[in-house]
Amino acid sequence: MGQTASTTAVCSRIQSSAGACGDNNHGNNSPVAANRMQGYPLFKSNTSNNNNSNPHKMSLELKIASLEEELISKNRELAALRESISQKPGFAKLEGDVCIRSTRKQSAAVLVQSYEPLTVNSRRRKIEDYCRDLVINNDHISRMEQRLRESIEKGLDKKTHDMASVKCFPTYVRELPSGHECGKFLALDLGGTNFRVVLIEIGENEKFEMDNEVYAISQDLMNGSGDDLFDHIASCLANFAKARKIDKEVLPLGFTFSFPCKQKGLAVGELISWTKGFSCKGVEGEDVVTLLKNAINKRGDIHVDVAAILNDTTGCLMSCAWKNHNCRIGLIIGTGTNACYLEDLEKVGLWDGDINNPKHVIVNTEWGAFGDHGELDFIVTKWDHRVDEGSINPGKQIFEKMISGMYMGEVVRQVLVDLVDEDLIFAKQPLENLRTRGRFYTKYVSEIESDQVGDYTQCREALKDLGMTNVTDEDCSALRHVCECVSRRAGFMVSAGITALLKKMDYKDVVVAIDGSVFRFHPHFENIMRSRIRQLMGTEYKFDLMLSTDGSGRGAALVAAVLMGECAI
């Protein structure tokens, strides 16, 4: 059915047992129809004068002639009926096929006009069609979840580990908090464009005091040398300790290092590759704990015992496990994404430690690299390819680039630029900022979707920041639709990942610790995850999502507490 006014189906009933179907555009111009209308025989007789004496043959000829005359009569009747119907209101602009059916009852003509929605115009429909590749269904999610589980199995197996996209490194953290930890600890949190130094004091009865300071990392440091980066971190750490008069104490420190890292011990971790916009030279393949210690020792003005290195997912898990002992999964969905979970030692092929109790270890999946071997090609769009091509690590961290905060806004921007080029949105608006890579921030997505439906206050504020004013409601609504497509896809993909871990662990009651700016600030992300995981796992499966309060700080300190024997476990 067409969109413009106009495609109509017409059914006519005539008093006959015969029927015909024609095309409104060329029905009477077809050769068969022309023959019918001009009275040419449709059934040619093969009889000759020699057969005239055959009564049976003559009877057949008479029947054929009678049928031809009746058919010609019906054709004339149909032509007259078409002419009559064409004069009806609403039929003048008819396009497409006309079907006229006959019955043995009296003739009747019925005009059925196609449905034309009043709430969705043709431009909006084109926009929704254009975004269709961003919409994934349960079949896609199930397929993705199965592939992720297969990738996790490959990562855990020593024989296939090197070929796996999801590496699944054991963290060497085997003990979860008991809730009775106590002591004073430092935590260093490096995982993005800022880093924190944290002083934590844990006392009895869940007493918890925290003091922290945030320090910026400039673009030059992010892309400079490794020595410069760690010298900057050591300098900030020394300033923090001196300001709080703890520079003379030797405190255990938990180092949260939120980049793909291969751990070879509790305080030994080699950087596999930089992510999140970092590209410091001389760090990949090196033990980052050693680099930090060297930078601290060069100063000579502070004394720190680096007890453990962990990533933010492990810290997130430890922080929530301190309060809820059912916590078995840690998830970060912020600037980047990653997850960890508690695995049985016998299933960790890379394990090279003892097999005494406890017989489990936290596994760092590094699932941001899922898709690097083509596992997600069936849902990757042209916009994802563009985002990947414009990144500093093309072909890597595909899963992360489809869902995390560092890239979500850029995916939206790529879609909007195409819609602009198709003249479907933002007509006569200044587009310089929109056409600038990285200029559509992920925070806009959260703000735009925070508006009530039909209200575009925050949407217009975001567009104003892009230099656009007096944007129509229609364009604001279309922009929200694009944001929803991208953010919901991200929510569904994260849900598939959590489902894969839940099925892998086979626990019946699991709490998932979650942190990160996307989960914290997107208004619907938590609800998307809850409903989708419930669908994938079944309504009888019990799970919960728990927002981690400062996992990278408190969690790092708790790891140090457990390892330094400062708790009663």
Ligand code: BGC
Second form
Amino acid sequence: MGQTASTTAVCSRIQSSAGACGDNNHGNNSPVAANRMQGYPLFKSNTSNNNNSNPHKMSLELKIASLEEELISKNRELAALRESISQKPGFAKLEGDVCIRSTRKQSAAVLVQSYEPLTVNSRRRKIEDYCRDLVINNDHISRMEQRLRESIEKGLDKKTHDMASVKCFPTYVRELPSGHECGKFLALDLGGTNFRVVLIEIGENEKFEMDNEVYAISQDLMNGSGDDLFDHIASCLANFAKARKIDKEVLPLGFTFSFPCKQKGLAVGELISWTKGFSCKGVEGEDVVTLLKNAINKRGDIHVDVAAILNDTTGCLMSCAWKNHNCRIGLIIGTGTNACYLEDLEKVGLWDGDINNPKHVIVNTEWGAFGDHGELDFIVTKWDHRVDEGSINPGKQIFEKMISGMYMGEVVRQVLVDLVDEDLIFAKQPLENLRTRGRFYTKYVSEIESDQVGDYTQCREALKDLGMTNVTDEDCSALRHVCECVSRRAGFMVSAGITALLKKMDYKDVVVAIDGSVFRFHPHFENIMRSRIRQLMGTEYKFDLMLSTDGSGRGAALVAAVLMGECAI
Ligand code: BGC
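Can you now output the form predicted together with the ligand? The one shown was the form predicted on its own.
Every component of the complex follows; first up is the chain already shown.
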């Protein structure tokens, strides 16, 4: 490293502290600057004339001289470090959330890392400032958690239920599986853009055989008439049963219907309102089991016994509880988000059934609607407002719209469009796709955040899909930053929700069953959740997160199976 590098560093350091460098670098019109440039301590020559007369002043001047010397040497050190850093990839690893990954038998610390460019130019700084509203801190999280607990209490109480945003519907599912269930069951699973029919056989030694078929639900069906939707479901079921030659059998069926339903029994569920882009007419306010049975009976070619209607969160919880008896919460973070939990009957003011054993019931919180009464206004951003305004159900499902897969990509897109309008990103790129609502898919967020630090392979693939090529590293890094802000916020919000439930239940050791595309495919979601919940709950409480496999199919069969009682095996 030559002389020039060190003098530049000295200059820039002095400039930042005293604002006195500038053109002096070359002009040398100040003796002080000249001294600095040569690496000499200030005052060395011109203070010697008069310091004899004042010993106190002399000692101060000597001190100043020695500090100046130290400053120059530190600046040289700094310049050397800068130079060596410039040879390395332009990122520094920052400490993020420390996450204790605890299995039943052992625990290990996992570091969730965050990365930030070392050279933060003014454009990057502006982008980070711009995104600041998406950053939620511990204070926000605990306020959210407290408010959610209050909303849950309101939902459970008969007197306040109608005014509550979080409805907390009792599901009438009270028995968790023992692991000794058996039999042959059908399950229907409707909750997103696909519909599934599943045939399940449960037997001895954890036998769980499944055969299923997926059928698409077109946009027309999602937004058409309820009759068309249920006719389609019945027709898929009939085709499935005939193909497997079970059309003459009357099998118990569990119907996983993943929308907010007020249940009046195990097999009675009135749809409160559609979510996740559905808006079929003539279904809200109706019992969906009756609509399903009518559609099946109309055909006359198959016969089923609809044993239960359930939410996907209940299915998720049942499916994990079959294996792990500490499982007491079911959570979905997919197209939508929601959680259910096992509550003591005495705490469910809405409960109108018997109070015999077991004295608990699964409560479907429908927490996606949290915030619909303004509870989240303190963190809702202008981008969330725009996502909400452009949705099929404005003003509803606010918590869901800040978290789930149906909306996450759109929140990112809204931020990016603003950054483009401020000339902070994607200069000279074609922007037609980016300016199209819904065109920035949530899967891009997972892909972009899956790249290794400083590598933008998947990021560039996503951008290519949006019609952008030759995007600079700086823009890719900014894009990743926006994705991280949005997905971390979602992770923190879900953690606040789970903490609210854990505190409400007050069990010391709870397993949370989880499913959904965001949880499955986002590379950091699980770690973010583990670390944040641990931080909020403290070490006194143990919890574990358990991935649920196909809760909507298996869970539906298990609810039906539990009703039939244990088999004699
Ligand atoms: C629905 C819930 C469902 C969740 C996850 C939400 O939109 O209201 O009933 O559990 O999505 O699928």
